[in-house]
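Shown here is one chain on its own, the form predicted alone, set out as structure tokens.
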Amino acid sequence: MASPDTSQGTVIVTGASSGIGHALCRRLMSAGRSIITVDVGEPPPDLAPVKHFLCDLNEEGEIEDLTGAISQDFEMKSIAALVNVAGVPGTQPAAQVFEVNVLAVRHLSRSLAPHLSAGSTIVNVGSISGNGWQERLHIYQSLLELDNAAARTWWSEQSKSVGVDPYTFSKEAVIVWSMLHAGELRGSGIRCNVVSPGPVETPLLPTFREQIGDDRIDWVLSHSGRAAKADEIAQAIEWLAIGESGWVNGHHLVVDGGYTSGLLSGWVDVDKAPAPKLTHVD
């Protein structure tokens, strides 16, 4: 039996009502795609999704209700992509940062993936804050083998001793999770990738300045030239989600105007960087 055609399928977007998620939804609708939007708040004010779901991704029960409702209300074989944009900054309590940025992404992806068809995609949003994931790879491999309850217990006991702040940890974890999930999905025809932006001009940028510190943010921007526009990050996500990227799988795509390339090749001298704040909110 031929696989259902997802080439014009619907895209599910979390965190759809503002920032990068909103910009992505605009691009998808301009491309003629139907969208299902998910957000803790009201739907995007200037768009017309097929359906909008209110969901607090900090609450596991609400994610269960969400996945059940989506599976019941829609023909899942026609879903082209799931894009996990929603996340919270490090100015939120550490438990919430871990819950939303890591566990909710994993839970939603694992719950919906069995219903998707070959050719569909999952795209997660990381951050260049997570670029150091290889330094703690063994931690993430072990942690992501745990179920949600055990992972929460681990985090409550270890969050202050992992060597980085909760936001950085969460974004490193979601980068590793995306690679692991690509492996879990092998043979299904479903791909999973992750996009990591640098600073972006969204309503959350002042919050990230509070989290990381103005000096550090301004130093990063001095090398990339400016903060990204939300649409510039959405371009990369759109390409991985519905574009001609069919052999790109398990990939960590950094979208930061070249800043990370400077770190890796040496034209950015990190020794001269202002120290970032290490925000940990109990």
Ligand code: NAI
The other form holds:
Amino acid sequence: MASPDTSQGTVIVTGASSGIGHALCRRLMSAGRSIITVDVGEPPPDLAPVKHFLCDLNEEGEIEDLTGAISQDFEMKSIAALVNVAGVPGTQPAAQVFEVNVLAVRHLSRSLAPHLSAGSTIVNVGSISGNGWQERLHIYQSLLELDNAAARTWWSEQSKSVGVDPYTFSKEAVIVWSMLHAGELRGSGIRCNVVSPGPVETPLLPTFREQIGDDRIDWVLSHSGRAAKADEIAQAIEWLAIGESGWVNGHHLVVDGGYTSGLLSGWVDVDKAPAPKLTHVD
Ligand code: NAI
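Given the form predicted alone, state the structure of the form predicted together with the ligand.
Complete assembly follows, chain above in first position.
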């Protein structure tokens, strides 16, 4: 059977009302794409989505209503991509960090993927905070096999003993989830990738300074030279979502101006870094 043409399809973007999600929507609109936006807040006036869904991704029931409404209101074959940008920092309660940054991404993706066509894509947003995912891979593999209720129970019991702060944990988990989801989707023609930014100039950055500490953020920025513009992250997401990236699948794409390459190859000496704060908010 011929695959529907998703080359002009609509893109669903969560976290569209600010920062990276907003920048992505602007790019997509410039490329002539229609967008469906999802956020707990209203969209900025310069966006013209075909529909904006007010949805608190911290609430499972609201995600169910959202996926029902999207599948009812839209011809799903016309959806080219789902981009999960929404995320909350570690200054929020640990339960919410896990819910929004991990469970909501999985829930939305799993609910919509069966309705998407071959050639469409899912892109999630991680963080370089999640770069150490390999150290806890076994935890994520078993955690992500649990349903939402069991995963929440596990997290409420274990969040203080996983060895990293909740935000780092959530971003490691979403990186692993994206790879696992690429596996779940094999044979469907739908790809799933994850983009991990370093520090980005968005309203979230001051919160990260609070969460991680000015010293540590400034040390990271001293290697990359500056924080990214939101549009520089949106460029990478756009490429994976609707660009000529057709054989890129299950990929963790770090977009940080080179900082991580320094960690991996040794020109960044993390032993000299100021210790990050390990924020855990109950
Ligand atoms: P932002 O705060 O500017 O935008 C986040 C958007 O997500 C906001 O519009 C917010 O309303 C929405 N959102 C938050 N909680 C929500 C919920 N419960 N339901 C629905 N929408 C919700 O932040 P930014 O910087 O654009 O962050 C986007 C993503 O990039 C996040 O996943 C973040 O973790 C990640 N990131 C950001 C970095 C940075 O330095 N800004 C660095 C690395 C990753």
